[in-house]
Amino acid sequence: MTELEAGRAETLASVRGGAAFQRYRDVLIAVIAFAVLASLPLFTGSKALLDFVIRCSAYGLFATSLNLLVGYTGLTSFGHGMFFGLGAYSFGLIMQKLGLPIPVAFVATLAITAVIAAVIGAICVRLKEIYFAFVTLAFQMLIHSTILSWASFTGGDQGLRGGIPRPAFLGINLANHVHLYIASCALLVLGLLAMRQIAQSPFGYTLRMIRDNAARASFLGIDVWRAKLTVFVLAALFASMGGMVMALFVSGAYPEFAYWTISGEGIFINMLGGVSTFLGPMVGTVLLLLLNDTVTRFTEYHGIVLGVVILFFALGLRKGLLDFVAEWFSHRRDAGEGR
């Protein structure tokens, strides 16, 4: 028994050591990525490039949060964009109506999102597959309709007018474009790092078990409903962060931020980049924004081009780009070991 217990202790220690190494490695990669992004203004004066990175930050947070539901938990949400719009509107209204410091408004927006997501999620996660997808879409359309109809508060179809106040805090002035760029990069890196830790935690592997076989997970004693609700709220918080970045970027909020097409873009981004690799949604975000920016310069029929791209990935590669690359490298490695 002593030898057996010692063996178990050694195995457990090695697993914990591997997890700690991976956690420190992820932190190191995050620091390097932020340093590279933050130094970009030193090497280029292109405002368009900085704007592109800010947009990638907003949509990247949103798309990666959606992948916590789709790729890791098997919950395909057609209404995840409601939290992107909710973050933009809540943050903008708090700054306009209350004039709070930006960090306080940021935390307050996350708190509002968490409460609303918990209420909506408590209803939706009880449903399965297509029912879950369409009920989330129904809630998104409800929020979008509320934004349009409550014009005295939200500005209706004109959106929040008058801009979003950006008082300086801790020496950071988000009215300055470079400061806004660096803050957006910081939120992107911190958000991705947090989601990476969630995905690689025991909770993340519980989500994978639920995705693969919810009945077996329940049989093993896992509270499936609670786990789904938890990841639903967490995903909503990160999507709300993306909405706040976008609200700061455009200095406002518009009904399109909460429309169903935003959720469709999130699904499309995950299809482009892939859902089985963590950085797949970020790759998909860059691809989609590049396609939009490039195609719209040459033709007004950009929808047709995007449709062709969807068909290529759905029928040709049958997976996202990063999924395809990862699988190709895996095959090459296996072939090399076989020799």
Contents of the next structure:
Amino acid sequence: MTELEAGRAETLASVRGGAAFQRYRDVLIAVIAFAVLASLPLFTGSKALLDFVIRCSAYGLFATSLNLLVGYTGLTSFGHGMFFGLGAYSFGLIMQKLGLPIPVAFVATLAITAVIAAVIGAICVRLKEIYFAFVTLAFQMLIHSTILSWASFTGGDQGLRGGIPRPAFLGINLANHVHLYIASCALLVLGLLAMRQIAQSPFGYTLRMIRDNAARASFLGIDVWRAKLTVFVLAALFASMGGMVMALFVSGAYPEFAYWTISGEGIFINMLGGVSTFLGPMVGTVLLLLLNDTVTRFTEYHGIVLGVVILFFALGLRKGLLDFVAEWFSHRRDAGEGR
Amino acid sequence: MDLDALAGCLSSSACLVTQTTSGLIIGMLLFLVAVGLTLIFGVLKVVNFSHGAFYMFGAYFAMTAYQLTGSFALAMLAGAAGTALLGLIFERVFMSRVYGADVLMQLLVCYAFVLIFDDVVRIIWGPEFKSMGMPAAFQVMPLFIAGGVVPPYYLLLIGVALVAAIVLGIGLSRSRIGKVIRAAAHNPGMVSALGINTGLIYGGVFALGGMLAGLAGALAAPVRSLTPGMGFSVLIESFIVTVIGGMGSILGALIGALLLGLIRSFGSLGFPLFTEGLMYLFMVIVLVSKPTGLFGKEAA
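Form predicted together with its partner chain, following the form predicted alone:
To see the whole picture, the full complex is given below, headed by that same chain.
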């Protein structure tokens, strides 16, 4: 071994050590976050607050999974909401028609989503950015119009009504509000942790390289198409999870879950929170839901208010909130180190 | 699914004529919207996600002008000129700030305006369905061609769209302005270095695109019902048209629009509930076999 190689091995080991440390830190943060969220019902009896957190879980999973595509891979999907709707509908239909235990239905829905996402992704990911955005949007509309037209199976424009049965399993009774709340929080935290692991893994860094320079990644022997397809399917799975949380929460599924506005909101959430940090979309989710709840209370024209806020972020800040904060911190640190 | 109805129609000349003309007018309206979209994309390299709003405004402007003046020609003019002005302002004030930014930013600015414009229409004209009514000049006996019923207004609509297509095609390839526009699409830096105001060209192209969409809306106003949000389905369809025809190609937009119109009118017989689904399926098939669209060039 030459001296040069020896030195390299050393840095590699330290990088690995850093990664392990980071993983323990992420798990620790996740455990603390879950503990805080789970203990919330002990302090407050407010049903509205718990409802809010459940909705944040559903949208947060969806928006963060979209960030895997938009922020990490540079795939601007404008139809990601289809997997949210797909998750809600598959889960609801399986529970209503087959009456399987919830965990089985959960896994089955993920499997269905994976298959459909693989087919759609195989067609879409080779397209250039604008085409990709709109072809995903078209697939979203295809799924939406299928839901609308296949009324005998999906309930058409009325949605899946009559409630989704929520039989108890392993002592967890999701018909109980607090149980549902804890389960949503657990899914959110586990989902975020899993996505964080994906983002920080070598695969995650491959995605960043594809985003920055796909041609170079390809020259380095990376199968760009396969990597993009993989992340497309992975992101679809988490979006579908979000949809299932939503279906459990409202005990039904509605065509709006598969409508393009869900995708638009997802993009907007990412913009609002920022795409350069992992938790940006989560912050964006909380902001958007707060904004939506406040605005709808004051005016029926919430499109105008929302539009102006979007314009403020897109044209004024030109980045999301967490991007802004992160940049501010790094500026301050640089200033402190006298750079 | 109702394949018998479709087969029955295909074997009767009366039904064939009726369905074909209705397909043609859907196609022609779509063409006017889509060609604006494709023009804006070709020159400015942005996808105007709020293009449907121009169609909507065109229809509402025409309806108001018609109610005020009672003149059909003035209504068309109001629809086209109003949206052209709107397009110019929209481009100069807002869109020009996000050129060169990533697609996400452009989509967001447009998404914001889709939300804002829909609510603006809701405030000014109200949320309910409106109808402009057929102008008196066209309330005459429909023509009968091979047993099929063809309202005279349809002929006017098809004629106007065809004229627009020809003027655009010749204007872009022959006239001096057309050449400057094509040059600006190819190399804006060089065009601007030659002393031509590219900002003006960009604004002009956007206004032209908006005007075409507005004209489509105005032409559609007598035959369709007006509602806030009416622009979105048209936007999606015209996007499908541009994707099928190839982004930036005028001929492609024409062919794509006509194909889509025919799919819609005949599909509504054979698959009444899945007509929209058919269009998306068609687009997927085209894209899988030719990712750049029927008349699209390989991206440089």
